[in-house]
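Listed next as structure tokens is one chain, alone, in the form predicted on its own.
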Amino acid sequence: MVVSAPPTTKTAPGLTREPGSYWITTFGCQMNKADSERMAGILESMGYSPASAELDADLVLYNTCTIRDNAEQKVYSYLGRQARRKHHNPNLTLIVAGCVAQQEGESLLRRVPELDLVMGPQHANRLETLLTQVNSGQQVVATEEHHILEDITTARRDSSICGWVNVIYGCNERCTYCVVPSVRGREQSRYPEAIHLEMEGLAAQGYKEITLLGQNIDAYGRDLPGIAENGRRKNTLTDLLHHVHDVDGIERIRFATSHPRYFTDRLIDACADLPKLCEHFHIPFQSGDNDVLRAMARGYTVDRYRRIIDRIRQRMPDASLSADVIVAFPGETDAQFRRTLDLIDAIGFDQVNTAAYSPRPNTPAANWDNQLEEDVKVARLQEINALVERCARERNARYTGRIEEILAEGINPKDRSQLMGRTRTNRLTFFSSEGPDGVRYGAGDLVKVTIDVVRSFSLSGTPLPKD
């Protein structure tokens, strides 16, 4: 919808907003980061250039996340200082994009009347069209359900080595704690041919690693037509991995985020059999208790989750495993929390992203009367974080003295004599940019490194002589 600008924010007669400098701040997940890269590309195609500092920019865009309340509140803090700027510079263009924009919609204009554009994540590719309306003197709210256009925009990517490629937007799940379906809309899969073409373009630009992205990536293709000869669905994530594996120049492929309900043995076998697929899996489990999982409407049991992990380790014994978990979900007892700790300890994750439950708007769990006290949330979060760090440290110990292939992504900002990159199992690794034979390595190189130092969440090592 378009809302006529109130007098306090309407562009004054005679003033125009010519392209100047822009600044984008991104909150939240990888999907938001990919959206921000596309919007930055649109802005640069319009003549904008990156600003040297946020408070100097002519256009400021906050790409927001509403998965946790603290992330949402941080956005309002940032908006406050920009609103004050706008009183002195009415030509400042102020935009809120992403999930908070979708959730709050027109009410954001009432709370922050200095805003020019409020746009949900489904409208990221329409930024130029929406800015045209803004530049005509309107305040614009774009949060209606919208079919996402193909990724015809050229992203301004933060990395020249590793690139995001969206394969499915939205989510059809109805987890009782999660706001994502209401702010990102229903699932929309891209066609395999379009994904393949985008990866070919990135390979031609020198990209070496691609991460395929989806809010629920295992659901890829459910909305696409086609049945294979054996009667199963034709366009699955497994089919897509086979389809894009032949892109010349791409050395590594990852994908995220997975859902245990749809994670299949066939997918695991593809990851084991296709050489470019990295041995790293991010599969959120959220709780180690079946009753809590049922209350969350997750659609699987702890036994089902453990069978997935067992199958992965059967096919790829050294694979790294990361996950997401929520503690202090409404009604979670101490015994149920202990079962979550037991699951983490038993599986031995390489990394677990932890969060205390945060009630979110328009979700069933937010209205339940069995919410837990904040002191319980804090205590449980502290306990689980200590366990997660111990498990990560123990898992990382296996790298000591090993030779790992590292894809160099860039210079270590804390030590410019070093490069940093990741193992195939997604361990951040630092190493000298100069090999023992005097060969200098740079971003994009695949380097054999002997691991000398192991920390909970990173490694350091020495490069071997070049083959």
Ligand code: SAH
The other form holds:
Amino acid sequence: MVVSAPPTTKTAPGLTREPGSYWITTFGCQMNKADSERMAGILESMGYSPASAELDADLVLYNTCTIRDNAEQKVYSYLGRQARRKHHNPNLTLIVAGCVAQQEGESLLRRVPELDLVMGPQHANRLETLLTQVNSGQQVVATEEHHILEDITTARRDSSICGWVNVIYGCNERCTYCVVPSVRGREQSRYPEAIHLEMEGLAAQGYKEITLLGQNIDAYGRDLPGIAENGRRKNTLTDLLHHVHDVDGIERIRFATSHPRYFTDRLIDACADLPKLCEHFHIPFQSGDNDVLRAMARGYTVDRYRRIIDRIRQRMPDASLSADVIVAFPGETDAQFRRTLDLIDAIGFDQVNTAAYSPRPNTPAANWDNQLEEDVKVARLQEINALVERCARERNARYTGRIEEILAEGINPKDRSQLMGRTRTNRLTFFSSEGPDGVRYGAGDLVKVTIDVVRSFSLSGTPLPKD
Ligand code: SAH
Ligand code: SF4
Ligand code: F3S
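Here we have the form predicted on its own; I need the corresponding form predicted in complex with the named molecule.
All chains and molecules follow, beginning with the one already shown.
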């Protein structure tokens, strides 16, 4: 393990930093959110307490994302503000964690010398050790490849109903546009027993819904010692779903993110057959054109993607579908872009996350000479977003008048007489916390609700009397 102390020591040695208040801002994906919850847990176990405002905190941690250039730039503007604050308050501890930290490493210290700690995602569970080094007067950079230690931390979770559970860290794919493999490292799967145990612990605390997380969750288990049965590997994602399905108290299980290259019929069957598995699938397709998919090195064709969707709909006709897509990938022609629009229209997604291609450091596509102009990116993004919104509205219309089971997650902050929660298909739904029979509902309840208002991205409804 190498923790480098850079040439200059900015913090006066011996400076005492008693645990005070902390603030964490999280950018990026669910993986980062889950890491932030674990880091908050570590800080609280050390005696830190949550600060009431970012600018009052004694310790500020930015858990960063670098998936696109604008995500990275956001971090620098946040950091500038804190760096100025540090000049008046040398006791402030300033930390950059996550994917920008991994990408930039020591060069972040040159850019922002006020930083105390730069730590990559694989070091999230080591925050206490790293802070001890900081408190002895060092600036610390922790970005070396690291085996993620099993569950030495207890997360401080934002929700007390829905929890994330990491099942595989890292990504071994080499999509030509994507920075994730270089910042998150090689795949590391957790053992099924450890995942089961964590879920039992969450159930005992009252959690009702678990989302299993991985950048490419379909790769789960391929790095674990292989136990083969009838020539088939036994530690697949499908096996894991069967394994964790029996955790009492957990009512719903989800997983993300799926990769079309590895998505199997067995997995679809498991989702259809296991009652706790929710009928919502997030399967990014990135492009509706085979040549673009090849240039992206995605490893599947549009036909294969469509067969997966057909199979899901055969087994679960009401399943909701979401995806990610990139427009204006280097060399993408107008005709190729239209194929992406056609695919969205043909499939009828419930939700699609769209982004214009952004060149990233250490990725092959960033060096190609067929980059598209900014105005093409903007125009394609606008066009696709209009289509996505129309599809979402059309898909949502099917809920009108239907009875849906909502897992209440908490109070609607905009109307405190209401609860908010989600359908099994992951639609955000608002409803009165009081049923027609005077029954009061609260977070964690599964409530039958008649849907009477349908918007593009949310629903509202009325609870049924309890039967
Ligand atoms: N592991 C997932 C997604 C990871 S990143 C998968 O394989 O699909 C989340 C999304 O960000 C990607 O699905 C992609 O649509 C988008 N993305 C990644 N790199 C990008 C880039 N360089 N420019 C624009 N969007 C990008
Ligand atoms: Fe990135 Fe591809 Fe890995 Fe997803 S599968 S994280 S897009 S390299
Ligand atoms: Fe961003 Fe890192 Fe997630 S780059 S999308 S926070 S894996």
